[in-house]
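This document opens with one chain alone, in structure tokens, the form predicted together with its partner chain.
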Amino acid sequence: MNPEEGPTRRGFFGNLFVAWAIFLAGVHFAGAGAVRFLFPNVLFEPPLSFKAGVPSAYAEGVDESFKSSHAVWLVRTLSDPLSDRTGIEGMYALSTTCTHLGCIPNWQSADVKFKCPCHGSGFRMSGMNFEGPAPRPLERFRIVRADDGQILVDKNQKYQWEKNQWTSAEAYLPV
């Protein structure tokens, strides 16, 4: 047989190595799009900031209106030490996800505190842990007035107490 009619031996292997690179970029492009595929873009789940009224319609304590729909209780005070608002009276929103290992705790009126039916933590109305496995405070959220005067709670921003960050202008607003 001639050698020039058939494939020279380093064209054959070029044409393998851009077979296989061809066949290999495809099954990765593939997996990629099967690891997206299980990340959706819509989520059925209620959105992360909303708003919850004017404030002269809580009265001091915890108010538990948002809890199921939310995640947040939304607490009025006429003082937090913790955030450093001594004798200033304000709101404060409170996440309920234990900061344990995730369960929602009950608040207690007649003790007032939340306990967490999983472990037991114990958490005062300011979201101090005070007792059971918790290793750290109840989160707070951003919580502001929106434009027409309503409270606006927005749990994109999360404040942590042990990162000193209930100070922060917006973890509280003083009414």
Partner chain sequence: MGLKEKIADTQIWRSIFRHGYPSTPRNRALAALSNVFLHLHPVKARKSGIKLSFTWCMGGITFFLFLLETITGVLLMFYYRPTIEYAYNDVIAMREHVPFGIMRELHRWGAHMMVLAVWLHMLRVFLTGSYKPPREFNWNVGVILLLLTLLLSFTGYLLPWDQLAIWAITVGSNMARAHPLIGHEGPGASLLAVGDVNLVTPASDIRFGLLAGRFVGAGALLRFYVLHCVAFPLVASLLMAVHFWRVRKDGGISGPM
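Since the one above is the form predicted together with its partner chain, can you give the form predicted on its own too?
If you are looking for partners or other molecules, they are not here, because only the chain is given.
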């Protein structure tokens, strides 16, 4: 019998070696994927509380300096008509997340409102919704004075209008 006509021992073991190499490579990559799954990605998130400077640095209206870095608008107003603090000048911190589907509204100073670009929800400067599909007003964050006199915004504590929380002492900072 001619050796080129049928399988040989050398060819058989060569193919077996290739098959085992492919199998072990597959096991290696599957194991590496399983180990990688145990260590998820960690994303950087800004701290949930931050100092925003002294109140005298803010003019009346909406300040957008912390919109991109902390997802907060600071609003200075002569009164808070939607709570029991009418006639008391102060500040509050509004969330920049639309209560409809979580888009980020834009402040339109000419129209004196926040307008969501995704579905058209409109919010007054106080955070109250008045147009579009947003089911409730924007949330407010805790705002107090730190020991050094600066404004301290704490996003760990949220205040919602529908739960009558906007009247809380720390939802509005008298200045």
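Positions refer to the first chain, counted from 1. This one's a predicted model, so the numbers in the text were calculated from it and none came from an experiment.
Asker: Looking at the change between the two forms, work out which of Pro135, Glu60, Asp148, Val42 is at the hinge joining the two rigid parts.
Answerer: Hinge position among the options: Val42.
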